[in-house]
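Next up: a single chain in structure tokens, the form predicted alone.
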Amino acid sequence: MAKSLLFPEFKIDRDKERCISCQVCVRQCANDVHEGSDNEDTVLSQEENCVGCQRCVNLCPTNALTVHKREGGFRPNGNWSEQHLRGIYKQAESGGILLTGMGCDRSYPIYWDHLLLNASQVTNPSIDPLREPIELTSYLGRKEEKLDIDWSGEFPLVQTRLAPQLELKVPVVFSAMSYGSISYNAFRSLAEAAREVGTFCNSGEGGLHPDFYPYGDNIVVQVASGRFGVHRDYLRVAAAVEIKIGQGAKPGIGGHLPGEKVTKEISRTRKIPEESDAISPAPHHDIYSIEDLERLVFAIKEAINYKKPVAVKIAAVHNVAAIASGVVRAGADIVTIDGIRGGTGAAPQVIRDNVGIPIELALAQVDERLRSEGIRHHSSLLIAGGIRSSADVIKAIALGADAVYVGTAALVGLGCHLCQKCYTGKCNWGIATQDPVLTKRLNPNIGKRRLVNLIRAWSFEIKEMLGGMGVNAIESLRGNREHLRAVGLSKEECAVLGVKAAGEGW
């Protein structure tokens, strides 16, 4: 085989006068870094296998590595970009589409960081939580216009019988990751984080393996176009059932879990044979229209008894205020929609990076657009793509969510150091990963512990900008969108915002 023309895009430094030859980087390393030489005085490195995921720095007892990008290789071109010359270079050398994982990393406007929350003054003081009450519960179905009460008792009855809900005491729910494209030990630390914090996980559309039964409770199980792992028990023992039809990551196509992380686990339990690619498809073959997908959701619902949620996950695309009016009239008890900076195990990067719009843009479109029908309460929104801290949360329940996914947070605290090569199954830190000898280097209850410990820490900045708000439950911060001003947008973006420019009054 001819050369490869790339060069390796990181650098390896070794601090010879640190490093022992204790060789725990050649163990570390599953994509063949570090290599131990025969007298095993010296350690060499492959840079040009090197992608970044820092676990030979981390694990290094005598801190002598050192990885960081490359810089050079390329000639400066104001055109043509170091990430475009790659790219073609690589498909110069393999003819074939070029995979990624995670969330989109283009420099788009990140609008969360242009959003600034109130704060109360004199005539509205402020809520010090540590000494009075804040509600965080949430609950995400479908609301009734009106209660028909009965007052005839001793006690006032309710009469209306209540749709289903998901009740969650924080708003914030661990998005859609299969087991398949993330470990076994990843999977359980978010299922049991989810029990313990009082909120849920997803179980994307792999399927459930039968150990996960038990946090059923605090599952919400997906049915999307593969129908990988569909059953009747499936479906009855989550909390909530959700139709994917889009992502953010890749929306207008199906999803993609290579061969190599189809262990005899992930056969077992998506019902598929063992080192085959899962490739489900496009579109879902029996929803050509809103009123197909209102027939899936009453067989879903008919399924379980109406006893459950059902929701329906779309991508954010630019028509997706209509898309949305139309899922809800479809049925579904919450709509979830999901941004261009959503993540995902493995998609084309061309897709990844330039189909879709940000999530802020989706959410409030949708939340006007459904107000302006007056059908707003027929549905909760619970979004997703991007949101990486507490002030995120609090800036989308703003601007209309009812609550909000994290995947890429939530990897993050297990310890994911966005390497982007999910796909490959070489993850070091035993997250996207199906190898055993990774796998095992997850602890599960290390990481319940961290994602607890995230989310509790999350909780309780929600509550401090709530009560420097002045606002001591979360319903009442929903869709208010007063409570927010922009910096550094246009009249445009504002517009489509539905927010007022810093400076402005009430």
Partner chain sequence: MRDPFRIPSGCAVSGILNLDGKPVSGTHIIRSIEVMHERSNGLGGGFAAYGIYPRYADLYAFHVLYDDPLRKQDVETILKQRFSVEHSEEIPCRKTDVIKEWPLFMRYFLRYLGEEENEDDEVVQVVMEVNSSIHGAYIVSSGKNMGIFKGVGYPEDIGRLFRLEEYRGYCWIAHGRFPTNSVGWWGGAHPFGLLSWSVVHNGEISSYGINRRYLQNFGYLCNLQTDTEVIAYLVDLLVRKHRVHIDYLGAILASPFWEQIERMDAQKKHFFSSIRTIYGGALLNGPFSIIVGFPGGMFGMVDRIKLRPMLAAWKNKTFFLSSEECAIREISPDLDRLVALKAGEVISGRVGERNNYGQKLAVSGV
Given for the second form:
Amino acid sequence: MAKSLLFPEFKIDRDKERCISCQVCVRQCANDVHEGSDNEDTVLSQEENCVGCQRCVNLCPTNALTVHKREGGFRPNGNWSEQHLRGIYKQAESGGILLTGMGCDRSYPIYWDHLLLNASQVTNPSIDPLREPIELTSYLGRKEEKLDIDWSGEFPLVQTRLAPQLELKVPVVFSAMSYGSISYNAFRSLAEAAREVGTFCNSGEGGLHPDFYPYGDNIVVQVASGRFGVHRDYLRVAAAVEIKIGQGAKPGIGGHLPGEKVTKEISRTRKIPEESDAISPAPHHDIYSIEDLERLVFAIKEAINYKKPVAVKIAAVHNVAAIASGVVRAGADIVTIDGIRGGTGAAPQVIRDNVGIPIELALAQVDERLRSEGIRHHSSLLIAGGIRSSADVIKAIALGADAVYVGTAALVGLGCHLCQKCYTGKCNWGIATQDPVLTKRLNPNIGKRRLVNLIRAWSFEIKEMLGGMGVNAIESLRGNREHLRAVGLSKEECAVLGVKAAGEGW
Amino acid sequence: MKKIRIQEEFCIGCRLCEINCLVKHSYSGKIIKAFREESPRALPRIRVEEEGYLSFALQCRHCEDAPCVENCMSGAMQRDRETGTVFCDEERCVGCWMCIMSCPLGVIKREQKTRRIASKCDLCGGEGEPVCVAQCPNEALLYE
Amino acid sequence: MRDPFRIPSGCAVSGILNLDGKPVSGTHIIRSIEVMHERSNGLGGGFAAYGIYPRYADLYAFHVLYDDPLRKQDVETILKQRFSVEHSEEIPCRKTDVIKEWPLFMRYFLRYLGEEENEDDEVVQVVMEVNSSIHGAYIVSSGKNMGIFKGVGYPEDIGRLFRLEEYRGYCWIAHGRFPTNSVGWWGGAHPFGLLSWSVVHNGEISSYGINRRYLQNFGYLCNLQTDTEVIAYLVDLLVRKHRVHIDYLGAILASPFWEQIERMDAQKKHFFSSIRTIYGGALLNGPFSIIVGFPGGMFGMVDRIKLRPMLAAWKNKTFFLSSEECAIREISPDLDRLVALKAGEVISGRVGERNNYGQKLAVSGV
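Based on the form predicted alone presented above, generate the structure block for the form predicted in complex with the partner chain.
Entire complex below, previous chain first.
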């Protein structure tokens, strides 16, 4: 085989003064980077295999290791970046599509970082969340335009029957990550944490393992183009059903779980033979138009006796506002929009990095469009794709989201270091892998605790920010763009976001 | 009495328990010194057993009916009346290895100090969480 | 000049209602609001009076402010498209030591020409059309047998300017404003009116952005950018269109907390949780106390954690609402009963009904 033109992406510095040759790094690396020498006192490293996941660095008991980006490999060039050159070398050698994992890592503008929040001063007292209640409870689902109430009796009687709702104690939901793309333990961590904090996790498109049926009240199940593991009990056990049309990381294309990941348990969950490839087609082959979507929405509603909300997830693409409006009219109780920075277990890099639009813009447009059409209350808006902190959450809500999905942030909470190698199945952190040596590295008891802590911490921060604005219920911030101001954005961007420039008053 | 409980489903085979045990029972108690400067190097009193993807860390179970205590001719191997911990009084150990021969789990080792003595888990003196439990990165060992 | 910004302001509010429906002169309300002089800063004051036009009781009484008298023609053209003008006149004013200049105020008594059933909606549309499209003219009030008088100045001076002592009404509401800017526009003073609603308000609505967008969904355009406008439209939407009982408006506009709802019995829990699920966009957040006048009565309400003051009092057949007790005692030193409104509570009074004395429906302990 001809010599590869690639060279290692990372440099491993082993401090000889500190290394005690304990071999922890050797035992932890699934990529066989570290190797004990015959002479037991030294450890050697094969840098070309390193993916920069930092597992060895984290576990090294003497802090002898540093893994960093290898500098100076390519001659600096403003046009031909390292990413482009590496891509060309890899493709010239392999002849294939470049794969990657997690969300888009290009430096497109992140609008969250250009939006600033308001606070009360003098004319309006801010509220201290340590002394006064501040409410984050939110309901997702179709809302009636008005309630019919019988006022004649001793106490008023609501006569309107409310559409089914999802009750969220915190407006943060764990986004769709299938068992298959992530490990059993990772999924268990999410499900247990969702139950503990009063929110939901999403099964992704890979069915629901029987062990997780008891968590059904906190699980949204997905029906995607592959229809893996979809059957009556699956639909009925869940708190809501989400039809997945598209994913922010790979709008317009399907999915592929390679056969080697289809273990016995996954085959049982997805209802496909062991070791067979699980291929989700790019479109649903029974949905070639919006009226077909309506049929699927109502087929599912029939199957679950209209007892639970049905969501439809679409990727944020150029015409997202009009599409979302169609989705609402097709009967979706919740519309999920996933932006370009949304994560994935595997996607062609060129798609992930170049297709779709940022979620902030999509959200602002969809919310405005639905309001101008007078149908905003027909559906709740759940948004996904690059929520990194409580500040992003609260800004999303002020822009008009009912709640946000977090996927990457939850995985980072579990230990993910964003090495973007999920598609290899060799996740050293035990998250995106089915290898039993690796999956046991994620103890779901720890995972649950970390996720619960994370969501708690965010909810404290959200309460602080709400209180500062003099708002004691999250619904008073929802879609309240008066509390947002833009810095460093063009007029057009401000207009698309529906937000005034910082410095402008009311 | 509190014991170390092993959750083998979460043991990641990193062997940090062995390393931390060794450091704890070294002269200096400092990791780099213990490994690079102390001679003879201290021995870990815990051992990770592995086969395939399964692994778990094994140490003295402090049996209720401990054969090592039973068979110790010098009375070095004994049970702490208060804590229930089985430990070896190094002053009295004569290195006859009856304990090693009678231990059903093979968790007692020969250790070269000033002379050869039997070395085994002492639950880090019985005060607080043993170091193998406290430092396990995946909480595969519990002290309860 | 149209005020382009929403101006936070602190304020004084006061209201008097005769529960027998007997008309009283405007002198009392002027005395009441004058006591709270320090709560306003001379940049806005106003009054709403009910029962003042018994001769034209069936007709819409439009009070129109003309910053630019040349726009009179335009407004009247619009009005005549839908109404016949039965009577019109300039609202009589008197020059005082304090207010020496004022814009033109006209009042029109109008008979609606179209179908009866959407009468109110048509009126709302006309008001929205004039107020958003005709620069220099502004419809101050548009109800029946009621009128709003307001302007730039201390409320007592505005009252004297409009010669309110000469009017006799069964319900009077007053407002003294403390805006945080110096822009003086006569239309920006309060009360704010739509149809026969009149709203005076002390506070700042931090949920304004979403309340405004919520109302857009139902065709209300908030073009004045004032909090009070939003409150008036919400009250109109909820009471007139959604048929919500006034005494329960607090359940929507200042709803109890989820933890309070959790502790209620099943029926109440269902009521309040349904309301909060459906009407989240109508929740008014931030500090406020408001008095809303309507034909035959008025009600007062405070925000859900009571950040602004409001008291209700009863003496014989008179019902009072006010920011401060002194403003009530000024007109009626002895009272049968005086209560401070609890957080989220609505206390109402209606002509011909028994006194409800308040607090019956209060959920909050605040």
